[in-house]
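Taking the form predicted on its own, here's one chain by itself in structure tokens.
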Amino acid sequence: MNSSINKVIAITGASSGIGAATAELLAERGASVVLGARRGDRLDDLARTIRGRGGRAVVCETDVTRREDLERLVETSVEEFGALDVLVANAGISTIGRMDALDVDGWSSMIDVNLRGVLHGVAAALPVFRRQGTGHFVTTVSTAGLKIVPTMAVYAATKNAVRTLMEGLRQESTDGVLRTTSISPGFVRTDLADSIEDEELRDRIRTRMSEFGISPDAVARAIAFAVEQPSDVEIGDITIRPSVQD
């Protein structure tokens, strides 16, 4: 363990993929991490791994669609480590499909997790950041919002809504207290495709991930780069994708 990132960092969607990789890397670099996700057993395993390597980690089961869960995640950070310096809003789902499939329930789920979940985090953490005089919101968005393609319209819309939200918050917060960073990954080897109902589409996305998707560790390094900057430097947007992705 080193101490290049001496901060308290809460992470949603921390039980696998980008969230888990980010938690491990930040803890390795000296951060105290608060792990939030719905799958408590996976969080427990991850926390044990981090502690076994000399890091600091606590678990807080979190469903981002529930405002009270985000409040509890923030409260846990403050109670366990005395502060919350960074909230990494990483939880997300991708129930993608053609618009004419009329998957209204899937659309609602993406809005609830991908957008409302971030808003719940902002509502929970912003008062703490203001009280401390410092704070950093890092959100995982997507290259799907940069290049709109069939089957991803609603998913991209939720991610672009978050991108807009972070930019608006940035412009409201130029007093040096808050920083915001939006990370846009392309194809990454995660289990995000598991939430796709359309079997053919799910298999196609999984194939592309396995063929040229980058490791979650690559995205974790990008997040760490933004987080470790001095307080007068803000990394607003990072796009990270496979070099062969069109």
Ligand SMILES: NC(=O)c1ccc[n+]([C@@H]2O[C@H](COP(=O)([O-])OP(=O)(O)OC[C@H]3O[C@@H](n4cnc5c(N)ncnc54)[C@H](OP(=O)(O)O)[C@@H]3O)[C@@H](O)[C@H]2O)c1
The other form holds:
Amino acid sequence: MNSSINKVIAITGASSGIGAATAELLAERGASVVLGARRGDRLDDLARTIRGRGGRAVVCETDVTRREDLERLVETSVEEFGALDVLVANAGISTIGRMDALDVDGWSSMIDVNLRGVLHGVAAALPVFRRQGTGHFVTTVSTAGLKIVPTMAVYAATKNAVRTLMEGLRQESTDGVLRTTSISPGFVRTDLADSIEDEELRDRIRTRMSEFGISPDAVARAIAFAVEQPSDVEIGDITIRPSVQD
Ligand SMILES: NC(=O)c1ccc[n+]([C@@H]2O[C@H](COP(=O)([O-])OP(=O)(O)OC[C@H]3O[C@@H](n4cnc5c(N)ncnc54)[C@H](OP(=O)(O)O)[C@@H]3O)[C@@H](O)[C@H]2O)c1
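Provide the structure of the form predicted in complex with this ligand, given the form predicted on its own shown above.
Zooming out: every chain and molecule, the one shown earlier first.
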């Protein structure tokens, strides 16, 4: 344990992949972490691991599609650790597919989790950040929004909507109180492909992830870099992809 990041940080989607790796790294660097996701058993295991290494972690079961859950996540941070310095709005799903498959339910789910979920986080944390006079939103967007490819149009749209929100918030907050960061990962080895309905597409994405996807730890390091900057430095965007990704 070291104490280079002496902050209270709530993380959504902390039960696996990038969110879990980020929680572990930030806690190792001294942050008090508040773990949010739906799978409470996984969060409990992670919190136990972090505490076993001398870190500080609490669990708050959170479904980001429910505004009140985000309010509870923020309240838990303030009640347990006295503040909320950073919200890592990382929860996401990728019910991807060609648009002519007309998977309207899948589109809605991505909008609900990837976009509305982040907005719920903003609505819950913004008043606390303003009251404290400081706060930082970090979001996990995607290179899918930078290079638009078939099957990822709606997923990319939700990610680029979030990128736009972060820039809008930044423009509204040049008084130095708020900072916003959008992290754009390329292929990362996680469970993200599990939510893809189309079997062939799911297998293709899984193969790419296992062949050349980077470790979620790499994204965690990028998030830590943004978070540990002094308060007058704002890292707006970080793109981080496998060196062999086209
Ligand atoms: N892996 C990649 O290649 C890649 C690339 C670019 C961007 N990203 C983005 O990175 C983020 C993290 O994904 P990952 O790759 O680490 O995949 P992952 O291992 O599948 O993690 C997704 C996380 O989101 C949570 N989640 C899903 N729906 C939720 C809901 N309604 N409420 C709360 N939490 C919810 C999941 O937890 P529960 O199921 O327990 O709720 C899980 O912890 C996502 O936003 C994803 O779009 C990933």
